[in-house]
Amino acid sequence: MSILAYNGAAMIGMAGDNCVGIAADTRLGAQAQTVACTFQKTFKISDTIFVGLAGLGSDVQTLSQTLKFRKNLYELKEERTMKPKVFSAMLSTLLYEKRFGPYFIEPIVCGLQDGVPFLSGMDLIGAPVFTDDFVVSGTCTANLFGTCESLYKPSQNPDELFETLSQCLLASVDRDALSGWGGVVHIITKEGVRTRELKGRQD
């Protein structure tokens, strides 16, 4: 078994029309054993900017943690906000800084960029895609690459979009023994952030 997929994990990141969400599951397992069911996978960075950090556990916490010092170091010495496509350019070099013993953790990116939305992934070396529909990573990006095709459409307002995100990540992480046991769903737009929690199979 990849060390990525040692503890779990199911993440999408998807557009719509003047807003953009992040979806992710909320199990920490040691492989077939579940270890807790409310662990935090998704990072709000700014009012703008969520990060979704799916892979190594250990290695969530200690990237999450330097994430927001790197953000509030910036935002000092620049004197303005970090947007979207600096934050993910910002986490793509500090992945490929430590490329010869990296952090296990495949990365998804999305915020609103002057009210457009911005989504990117990347791999535990920093190397970037980026996408105008949406983004997934974990342990089914399989089983979320099918059901984020099938139900996805262009344009969605935020409640279509809570919707879409929602059954993208239920349908797939049922599929999936790695990963599941209840999900949080985070929409971005320009008024604010609103999150709700899912209620999965606990199975």
Second form
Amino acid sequence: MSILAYNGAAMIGMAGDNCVGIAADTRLGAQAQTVACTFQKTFKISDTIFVGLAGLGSDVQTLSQTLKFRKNLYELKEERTMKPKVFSAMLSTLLYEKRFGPYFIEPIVCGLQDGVPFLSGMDLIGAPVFTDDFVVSGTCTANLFGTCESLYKPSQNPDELFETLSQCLLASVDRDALSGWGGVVHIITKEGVRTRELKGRQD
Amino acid sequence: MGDSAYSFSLTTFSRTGKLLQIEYALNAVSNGRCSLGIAAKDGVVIATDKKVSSTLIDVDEVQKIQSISPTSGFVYSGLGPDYRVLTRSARKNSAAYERTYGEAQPITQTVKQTASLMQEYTQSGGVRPFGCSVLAAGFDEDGEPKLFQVDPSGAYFGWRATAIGKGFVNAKSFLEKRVTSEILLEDAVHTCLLTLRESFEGEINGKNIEVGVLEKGGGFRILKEEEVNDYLNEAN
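Compare with the form predicted on its own: the form predicted in complex with the partner chain:
Let's see the whole complex now, leading with the same chain.
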């Protein structure tokens, strides 16, 4: 089994109308054994940028701290805020710098750039894909693609987006043994970020 | 610990609180050929006197204006070889920035990096300060055309228009009278040439000066000899 699937994860980034959302489960496992149900996998980088890190738990924590550090240093050096597109490029280079000893992470980036949704996903060595509807990552990507492809509609408002993300995530993790056990949804709008926790099945 | 007994900084404070080596470096700049630049509303122009010491020198092989990235350029007054070190470092840094962040490096960052390098050479052991000042033309983070000057001390300044090198005081007061915040690029090129001509010994032409132009929304370009001559003819 790949080390990428050792701890388990499920996450979605989805664009709405002038808003963008990210949802992820909160399980941390050691293969089939669940260790914790409150493991953080989505991180607020700034008021308009969230990153979701699916993969090896230790690398999730290391990378989230490195990313915050790099972003803070950038903002001090350049005296301006970091745009999601720039953050995504920075993450991509950060990952490729470790080409032959990578962080075992497949991240997704969600952000609002001048009110317009930005979404990108990449593999563990930083090869990016940019989409304008949704991106998924983790151990149950097949399920997530299925639910997202059926439930996604363009131009959803923040409330609709929250509903879609929650349903997509909960339905997908029910058919994946390595993810689930609670979830979290962040909706990013110009006005601010709204975070809600999902209960999810505990079996 | 340094490797040799001589690996200490040459730039040590004098009793009056001055760093003499830096002042000497500024003298080296003032002895160099004059360079000047104007930041217009829709672009930046930098120009320099590139008169050579002997008629036997092949002027086609003299390049004082250098592009750093597709959207920025440098020119200098002072020691040419020192300038080469700066352009090399700025080019590398600029390319690395674009590779990392996926967008062109703002000129403010290029300037900061160049200034840091120059500062380092005022405080390190076994080195001397750079014998040149640099004028940098580029876009800031909002895409606005900007002109900067970097000195051997590592100090940097943003200018609407400025001059460095031989006769810079006169050139600056000449520019002060002619440059407004509303000036446009075409006008700025002419003003640049006019200022250069004021202090020029002999006849000014496309062979003995160099002009670099950065257009808003476009890139940095060094004008060809014929283009410079065209500008000069328009002024006549």
